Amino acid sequence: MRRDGQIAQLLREAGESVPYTSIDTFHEWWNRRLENAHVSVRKVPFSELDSWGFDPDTGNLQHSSGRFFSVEGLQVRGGASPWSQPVINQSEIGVLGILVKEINGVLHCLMQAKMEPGNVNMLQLSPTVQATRSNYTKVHRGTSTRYLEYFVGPQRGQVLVDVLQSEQGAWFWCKRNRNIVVLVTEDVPLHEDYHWLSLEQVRSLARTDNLINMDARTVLSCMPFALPEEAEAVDSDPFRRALVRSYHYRGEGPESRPLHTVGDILSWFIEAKSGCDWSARLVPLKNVTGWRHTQDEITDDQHFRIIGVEVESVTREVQQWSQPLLQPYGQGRALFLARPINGILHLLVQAHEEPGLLDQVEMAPTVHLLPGADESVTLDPFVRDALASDSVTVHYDQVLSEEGGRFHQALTRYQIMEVGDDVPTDVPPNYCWMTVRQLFDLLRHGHYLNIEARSLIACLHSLH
């Protein structure tokens, strides 16, 4: 059985070994998957959704089996401005699992070319297993979920990561999924929709718009053992040197240390959660106010709308089905401000409130804007001034998709921007400077970092 230190050594040796496949071979495989996808997604009125309908008493949009998910109402009370909205209620805990294996001395991930009806480009690179409980227990009466036996049951592999993590608290009600990474040593039969990629190759692909899907990003962010060596960054630029130190806490001199201790951070976070002056609850969808309900959509004409789609795909467990999807208006934005402090790169983390989160508050990027949000109103003045600084350097800027199984073409612009000493370390109460290592340690537990922060942490790996 390998320990974390042995796995870290395996990762460090990756540069001296040969990956299972080249990036060119990956792209050839990917293009074949695109050619063979044969996908059709068509918007339809709610009345044409098979096995879906509105409950006559509550108005909730739900499946006839009572499984999968439902569209219900969410009511927020207290605070500055109470409101209500539709929300997706999916109480089942799904499995998001990546299978890893040593091949040619390099740790590889088994990734899937998965079609989701809401994807802007239909096919995206996904975890080995990405399935709700309704899916893998075959409520849909389709085929079995491939490779599930490696993650659940008595024959599963060695578990490296296993943690419950939240998803979008603005669109889901208390949604959680099991993020799990499993190491195997035996041969794994390879299906044509799956491909082995080294961890470094997966990270490099994060620099491509709409390729690595949201579910893969959240699992990749939870891998705590992939720490770069400080010696590797000696001859690199100052940002990369500070980033590598941030993985280890250490700076250049004996006085170099993180700005805050772990105890300081946890106390700050508890204070933020304790300060919530509002509450949220589920209500019947028919009680939601300010939203138009037509035969084709439920919408407020600003933030998002609920629509129906009919789907055909030869690569899924069921080849034809229909379902509701949440379609945002416009594009979201998630951005980490980064700054070297004591020679160590720190990220500016926000304590962010969302009504659908289990604990109401989770740690989010410096900027976390939903589609339809007005930046001139929403952004904190401190953050607005920092973004306007002459010292800003953009290190990461990609448009990535959110979960395509529930959202229709939901896109977020993910960014990492470095600022200089002109941006102070003293920040407003709902912000805190943290090192990458401090965030990594929190990712061993659920309900600390929200889905957007985890996506950006996965993207950050491509920079060191």
Contents of the next structure:
There are 2 protein chains.
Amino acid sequence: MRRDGQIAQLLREAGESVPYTSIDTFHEWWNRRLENAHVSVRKVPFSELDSWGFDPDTGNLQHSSGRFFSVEGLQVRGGASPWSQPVINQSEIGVLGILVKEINGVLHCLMQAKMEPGNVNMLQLSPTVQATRSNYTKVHRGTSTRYLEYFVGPQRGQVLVDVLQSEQGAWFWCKRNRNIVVLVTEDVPLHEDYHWLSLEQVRSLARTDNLINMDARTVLSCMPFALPEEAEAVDSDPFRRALVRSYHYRGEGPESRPLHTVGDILSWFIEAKSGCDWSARLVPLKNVTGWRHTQDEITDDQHFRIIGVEVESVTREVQQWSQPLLQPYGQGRALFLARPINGILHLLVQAHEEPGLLDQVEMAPTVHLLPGADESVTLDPFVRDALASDSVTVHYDQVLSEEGGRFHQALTRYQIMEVGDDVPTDVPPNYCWMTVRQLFDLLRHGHYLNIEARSLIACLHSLH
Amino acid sequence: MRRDGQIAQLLREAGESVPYTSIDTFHEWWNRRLENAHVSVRKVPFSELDSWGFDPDTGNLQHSSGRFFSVEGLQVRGGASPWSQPVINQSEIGVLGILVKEINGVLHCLMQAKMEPGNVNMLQLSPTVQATRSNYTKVHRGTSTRYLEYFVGPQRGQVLVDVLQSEQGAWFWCKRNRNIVVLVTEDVPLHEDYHWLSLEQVRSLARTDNLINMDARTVLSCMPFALPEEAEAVDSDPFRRALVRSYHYRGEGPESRPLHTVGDILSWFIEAKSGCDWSARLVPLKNVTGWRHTQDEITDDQHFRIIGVEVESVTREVQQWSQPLLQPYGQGRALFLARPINGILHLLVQAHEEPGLLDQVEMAPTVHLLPGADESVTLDPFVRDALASDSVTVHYDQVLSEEGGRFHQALTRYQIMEVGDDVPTDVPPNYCWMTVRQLFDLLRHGHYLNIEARSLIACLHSLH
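Given the form predicted on its own, corresponding form predicted together with a further copy of the same chain:
The complete assembly is shown below, putting the previous chain first.
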């Protein structure tokens, strides 16, 4: 069994070795996948959805098998005023798995070209396995999920990462998926929809709009494999030097330290949870107020609408199906402010309440705006001032997609901006400066970092 | 700010110093508290509960303020067959806080003699603060909560422990409380219902039936302050030697190691969660089937009943009130099997599904039987064989109380039994051998160890 130290060693050797495939070869493969993908996605009235219907008692939109997911109501009580909204309820735990292997002395990931009906661009680069339990137990009688045997059942490799992580707390009810990375040494048969890429190649592809899908990003964020500390010494760029330090320093060192201890951070987080004066619960969809329900959509005309689509595809397990999707109005925004403190890059993390989160609060990016949110109202004055600082340097700015299997063209603008000493280390109570290493330690456990924060961690990996 | 290392140092010095008070003085104080406590608890029909009533729409039993807690329905879907039961829903996060202070070079805890209406013996030894949010924001206009200012609001000491931990998943809906320990250096005014005891004195009192209450036990379990490793060398008892090692060894050492790595343990836990094919939700109490609802009780005649009580007391914040309580039929049982492996004591932990847990599964004792459960059906054959082994030594066997503020005379028999090499290290998939140190590392985070497992960890502390 390899230990984490040996994995790091693998990566340390990466500089001396070469990836299995060039990025040009990847793009050739990718373009062939696009050419071969024949997909049509058509909006249809709810009545034309096959096997989906509204329950006469609850008004919930659900599948006749009782599996997959349902659209129900979410009600928030307490707080300023009670409110309700539709929400996607998918209680089963899916698998988001990346198979990794040492090739030419370099850690490689087996990535998939995967079609999802909600994608703006049909195909995106996905984990080796991205499957709900209903998928892989074959409720809809499709072809079996490729490579699933590496993640489920008798162990065929070494588990490097294994953690339940949340998904959008604004749109899902207590959704969580198993983020899992398995290292194999055996030969793996390669299907044409899959491609081996070095970890660094995958990370660098996060700098392309709408390419690395949400499910891949969350798994990548949980892979705490860092560049060697020696990289710090040779890098002439101060941002990258502070970034590499941020991956390593745990604060035990005598000189420069993270601003806060892990104990301080955990206590800050519990304090934020304890301050919640509201609670949320599932209610029948028919009890949701303030949303229009027509034959084509359920909408509040501001945040999102529930629609139905009919899909025809030759690249997915099942060739033809229909399903509901959640379509947000407009684009979301997720932004981490980053600042070197004691020579170590710190990210400004926000304790963020979301009604559908399992435990109400998770750690979110500095700015976390949902589509339809009014930036001028929602943005904290401290953050607005920091964003207007002269010292801002934009290091990352891409538009990436949220889960295309449940959301219709849900896009988020992801940004990482560096600020200088003019932005203070003292911050409002719902914010806290943390190093990347501290976030990695939390990522071993579920329900600390929300999906948008994890996406941004995956983006941060592309900045080395 | 003191670091964990300094706290350990404090305890290391304990052998050379003396506690502030003798255990005889404690018992004198305790007997005076008992003499001064005038309490009557009387069962009443639901209609006689002041400010409590059944909601006409949902049938839920709730307080007119909408605060405190309510008795609602819990429905489980999927799995072998759907079923439902009443459940206590208390969404707000309460504070279970112990104030600690160095006195005569020894760490002391400020403990409270607290009356709860469901206690079999009126008073039990409780944390410094044990208060729901409704309590301390004074919804019921009682006297203010003593010592609350050390745990809420501007910091007045150093936070040593701060974590949200779950409570009974069979009886509560997603209940969690803030377990918090604050170290102060200042003088603390002492009220007659409170007493300073050294940590070791408190731990040793866990060997008395129904004395340390559940809320104190959970906080004590989260205090990872261990005996010095040197104790190992001088102890002639092999069990205690293996126990002390279990508090320290993290597995980095070259020679003897824990059986599993932390990564293995986390992956085992996620595997257990992923196997859940059921989901639970709140439903109106009137939708619960199979339970009789009379004017005095709601019951299935097997597991528990919901009753109403009227309380008169002079030792609590409010002198007179009435409330519902959950009364189990019979006594529960929680037992850890312990076995030295590689010279380190390991506990056999069970991944245990409970319908009211926030994330369905937590780590439970080897044996976790609810009142009303049929031992001959519920007990795993592997465990039954191990309990019948000739090598069994009973190290702990006491009856302790569950939360007397919500449960009426709920008792659990807590046991710790050592077994030998004849009980194998290979165990059924829902069990895993872990060291105490590994459990401590998980206890920094919520929702890993269930309340019964944490109670037993507090009991284990008494075995040094």
